[in-house]
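The chain below stands alone, shown as structure tokens; this is the form predicted alone.
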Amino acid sequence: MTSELIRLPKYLARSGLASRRAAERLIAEGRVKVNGIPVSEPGIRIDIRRDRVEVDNIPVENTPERKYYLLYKPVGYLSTVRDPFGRPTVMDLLPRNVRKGLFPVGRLDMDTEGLILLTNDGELAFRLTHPRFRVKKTYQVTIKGRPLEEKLLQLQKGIILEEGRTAPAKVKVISAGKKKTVLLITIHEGKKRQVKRMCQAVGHPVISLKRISYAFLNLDGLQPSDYRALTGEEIRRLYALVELKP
């Protein structure tokens, strides 16, 4: 039998168990075994034809059916599979038979609504959230006050945050009044609470935030809590976008 070697985190991601970053955490926590032996180094390579992999003593399947869903997340739900404090998560919005094995691609804050992807395809999820592929995300942002042109230019050119300057953003004014302004902001990064922190930095705190598009996907036809499966063409386009072969 011919060997087929692959890094362990990539194998776990391909299996649909978790994203590649989450898989590395599982390994570091000592929850992964290869042929019955616990491993803690993410750089280990395994032979997917011969080696037996377990997570929490449960065998990992290498080729589950891949699933892809788009969800309109409402405010009040966490973008995680489970919460230790029992708070509602996006998984609660899906029927049990649908949500099995799925996890969110990236995160939206609990008080943020909008488009989020759910899949069991760890490799695709890893690439969609990796800065290298510059996947665009557009947010409808309601902020306090009416920003001057110079403030909008600051948002467009980049804001200095604790971890460094943000990349240039696309900013469009939808409506403006004395008390609040509605913007469309498009970014390709994924810094924690990035849009909120950018607006706060120019003196216009966010009142509400909604992600209306992710790459070429949008919320057309969906209401909060609605979800749908991605079409075959949409999946192919996502794979092409991040230079991944189906």
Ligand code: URA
Contents of the next structure:
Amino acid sequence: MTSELIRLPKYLARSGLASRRAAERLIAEGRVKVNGIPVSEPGIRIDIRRDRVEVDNIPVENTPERKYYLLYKPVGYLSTVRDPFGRPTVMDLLPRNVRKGLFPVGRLDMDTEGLILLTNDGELAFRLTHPRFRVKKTYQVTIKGRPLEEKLLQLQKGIILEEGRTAPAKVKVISAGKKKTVLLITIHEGKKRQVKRMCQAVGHPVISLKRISYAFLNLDGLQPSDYRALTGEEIRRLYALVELKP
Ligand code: URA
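Which structure goes with the form predicted together with this ligand, now that we have seen the form predicted alone?
Then the entire complex follows, led off by the chain already shown.
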């Protein structure tokens, strides 16, 4: 029997158990065993055919069926799997048999609506949210007031936030009024509350925010709370986008 060696966090991510970062945490917390022995070294490679991996003493299956869904998240739902305070999460919008093992790719704020992906493919999720792959996200943003040209330029060039300057963004005005303006803003980063903080920084707080596209995916044909499975072609394109081999 030939051996196939892969790093333990990658194995855990591929099994759909956790994102790669979360897998590294599980290892650091001493919750992962290989052949019955606890490991704490994330760099360890395992042979997926021979080695037996357990998390919290429960065997981890090698590559279960991978699942990929696109959801139109409505306002009022958290984009987490579980909420310790019992608030509604995106998982509540999926039937029990669909939601099993899934987790959201990245985050949308509770009061943000729009496109969010859900999968059990930890490796793809890790790459889609990694800054290296610069996956584009477009937001329809309603802001207070009518921004001057120089403010729009500032948004385009980059805004200085606590953690540093934001990368250049694409900004398009859809409609402008005295009270409110609707913009399309495209960014490829995923800093926390990034769009809201960018707009706030130029003096135009966000009234409402909707993610209308993620990479080449959009919300066509979907209403809030609707979801659909990605097609094989869409999955292949996502893999190619983040340089992942199927
Ligand atoms: N930027 C934000 O400010 N909020 C989101 O939910 C997504 C991007």
